[in-house]
Structures are given as C-alpha cells and as structure tokens.
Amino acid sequence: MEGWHGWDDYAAYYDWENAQTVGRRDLAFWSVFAQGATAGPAGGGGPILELGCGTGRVALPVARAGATVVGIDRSAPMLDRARKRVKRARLQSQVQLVRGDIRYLPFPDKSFPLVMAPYGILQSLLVERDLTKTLAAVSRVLTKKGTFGMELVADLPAWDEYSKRVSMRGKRGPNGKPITLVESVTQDRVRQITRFEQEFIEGRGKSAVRKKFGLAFRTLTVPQMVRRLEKAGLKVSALLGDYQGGVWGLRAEVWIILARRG
C-alpha cells in the first residue's frame, strides 16, 4: 500500500476525526507564520502553496487571515469538500485548489515565497525516493530566500499496537448519525511505518453503514529530516516544539521544521 491509498475513503470522516484530535490548535500558528513569511522583501506578498491541502482545514483560516493560498492534493473527494468550503466562505478569489502529485509540483520555478506542509502530510510518503522527489520539487518552486514550513506528527512511532479497538464515539457524525471508529494499529519498526486499519460505523443495528480503509505513515526523526532538507538545498532556520514558537527538544510534543532556500 502506498501512502496515498485510503485518503479518498477517509475524506468523509477526516474533518470529524480531526476535530476530536488536533482540532484547531495549529491553525493560528500557520496563519501568523504565513503572514510573516510573505510580508517581507523576500516574500513580496506572493501566494502560499500548501501541500496536501485536503478538505481545506488549514488553507481556509490562512486565507481568512489575508493570504492567497494555492492548495494541492491528490484526492478528488478531499478537494470536492474543500471546494464546497471555499464557496461557502466566499474565498474563491483567495484560494485556488489544484489536483496533483506533490512529488511533481505543476508550477513554474520560484513561484512561491512560502510552501507549507502542515500536520504530517509528508509522512504519507512511505519510501525514500518519493520524499526526495517532493523536497526537490519544493526547493524548485520556492523563491530565493523563500521559506518551507513543515510539521511531523511526533507520536506516531510511540503508538501501541492493538486490534479492533473502539477509539472514538460520537452522537453525531459527519452524516448526522451516531458514529463509532473501530481501529487497529501495527508498527513496522524497520521501515519506520505506522499503519492504521479503520472502520467507521454510522448508525445502529442492522441499518448501520460500515466503511473500512487503511492509512499508513512513515516517521523520520527531526535530525533525519533535517539532513534530507539540507540535501535538497534547503537550510534549516528553526526547529519548533510547540505552536507558540517554543524551541524543539527531544521530548517536544510538536515537531515543526522551518527551512529557507538559498
């Protein structure tokens, strides 16, 4: 299974599940960071590129804060939901959504003063060559002195393995019915990959609707990722350990890396 598998099926549940986990904790960080990265002489107020924009969870708040955002994602169902949200918010002039592959960014060289990869999107790249291609593409589309901001989900390698555990319940799911998430987790320690097998059950009894799919994520340590960024021609400017700009450490709950193109 490649890392992009499962996301089409996950689209219907993505916002509901993330509201229970990360919520809105990271949105202020990316909104403020986007304003700062595009306001200076290097930024020039240019557009921001978000990798793996999904349903627009991050792109819309960043746009509301005044930025122009180009979001790219491989999943058509995710983008369909993002387009509806953009239309409802009347942000069509500030948010452009593109279906594409982040390994081969379909944009001219030096197009963006800021590229951002929030909440572990690069961890869906399960093999080294795909990460290498993506970082090279990011470096190519960044303007001179442009900034790349990325986050790794720190706790994935620490998840215990378990089978068919009820991990979430809600009285009202995305389709208005009671919802239950039954989940299994396995760890491939050698390849540094965490796999989730998820079953969302909507409704009760015989009329319940069940949706099963799998998601997989690869986790590199911060030093490992720093080396890969440097190899792609990006110079790391900051390692952050929280959404308030605190310095990163080995026990930090948040792993954010900021890098600049020379």
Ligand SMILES: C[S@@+](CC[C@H](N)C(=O)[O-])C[C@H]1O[C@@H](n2cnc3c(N)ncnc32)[C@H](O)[C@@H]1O
Second form
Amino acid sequence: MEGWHGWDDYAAYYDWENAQTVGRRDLAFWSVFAQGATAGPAGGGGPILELGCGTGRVALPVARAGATVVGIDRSAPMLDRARKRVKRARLQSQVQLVRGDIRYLPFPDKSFPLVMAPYGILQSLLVERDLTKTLAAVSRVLTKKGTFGMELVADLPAWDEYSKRVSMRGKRGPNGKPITLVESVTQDRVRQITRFEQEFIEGRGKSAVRKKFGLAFRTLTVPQMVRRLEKAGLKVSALLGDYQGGVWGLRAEVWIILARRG
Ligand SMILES: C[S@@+](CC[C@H](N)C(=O)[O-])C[C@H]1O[C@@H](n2cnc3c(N)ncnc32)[C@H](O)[C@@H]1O
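Alternative state: the form predicted in complex with the ligand, after the form predicted on its own:
First the chain shown before, then all remaining chains and molecules of the complex.
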C-alpha cells in the first residue's frame, strides 16, 4: 500500500469527518505564518506552495488572509472539492490547484518563499526514499532564505489498535443521510506506520451505501524529522508545540517544525 492510496475514496467524507476532528484549530496559525513568511525581504510577497492541499481546508483561509497559494495534490476527487470551494469563494485569482505528486514537484527551482506541509501530509510518505525525494524537492523549489513549515500529526503512534469499531456516527453525513464510520487500526512499530481501514456506511438497511478504503501514515519523531530536514539542506529554526507559537517538548500535542533554506 502507498501513502497516496485511499484519498480518492475518502474525498467525499473528508470535510465531514475533519469538521469533527481537526476542525479549524490550525487555520489561524497557517494564515498568520504565511503572511509573516511571505512579507519582508526574503518573502517578497511571493506565492506559497501547499503540499497535499486536499479539499482546500488550509489553502482557502490562507488565501483569504491575502496570500497567493499554489496547492498540489495527487487526488483528483480531493482537488475537485477544492476547486468548487475556490470558485464559490471567488478566489480563483489567488489559488492555483495543481494535480501532481509531492515527491516530484513540477515547479522551477527557487520559485516559492514559503512551502507549507500542514496536517501530516509528510506522514503519507511511507518509506524513507519517498521522504528523501520530497524534502530534496522542497529544498529545490524554495527561494534562498525561504521557509518550510510542516506539521506532523502527533497522536498517530499512540492510537490504540482495534478492529471494526464504530468510531463516528452522524444523523446527517455529507449527502444528508445518517452515516456511520466503522474503523480498524493497526500499528507497525518497526516501520512506524499506522494503518486505518475505514468503512463509511450511508443510509440504513438494504439501501445503505458502503465505501471501504485504507489509509496509512508513517510518523517519525521530531528529532528524526529534524535530521532529515537538515540532511536536505534545510536549517531548523523553530519547533512549536501548539498553534499559538509555544515551544515544542516531548509531551507536546502539536508537532510543528519550521526550517529555512540556507
Ligand atoms: C491529510 S490530507 C491534507 C489535506 C489538507 N492539507 C488539509 O489540511 O486538510 C492529505 C492530502 O495529501 C494528498 N497526498 C498524499 N500523498 C500525496 C503525494 N505523494 N503527492 C501529492 N499529494 C498527496 C492526499 O491526496 C490528501 O489530499
């Protein structure tokens, strides 16, 4: 299984589920961070690249705050949703959506003063080789003194293993029908991979529609990720442990790493 698998099927449920989990709690952070990093002499007001922009959950608020955002994602159904949102918000002049793989960024060298990787997108890279390729690509597309900001979803390795548990229920899912999420979780401690098998059931009885898919994430520790960033030529400038700029520590619930290109 590859880290980019599962997202096409997940797309229809992504915003519904995330409204109940991460919600909007990281959005102000990325909006303020984007404004800061693209202002000033190093930023020069240039465009921001968001890795794995998905349905535009982060790209839209960042654009609303005044930035120009290029979002890249491999999943066409996720991007379709983002495209509709951009159109509804009339942000077409500020948000450009590109279908592509973050391991092979299709952009010229030194084209972005800020690259951001919110909400665990780098955890979708399940093997070392893919992470190395992606960090090299990020370093290449950053301008001199450009900034890279990334978040790792911290709680994935601590997730209990379970099988076919009803982990979420709603009276009205994304299509207006009652919805149930039945989920299994397994942990591969050697490879540092957490695997989710999800089944969304919409409606009830015989007419219920079922959609099954899997998602997998590899979670490196913060020190492990710092070493990878430095190897890719990025100098770590801050480790944050919350969305208000608090310092990261071993017990932090939020893992944000900021780095600079030399
Ligand atoms: C956790 S979602 C993040 C979406 C968005 N940034 C957010 O915060 O809501 C991860 C996204 O990364 C995309 N993705 C996973 N692996 C990818 C890859 N190798 N290249 C491009 N996109 C990828 C998926 O399609 C999915 O839309």
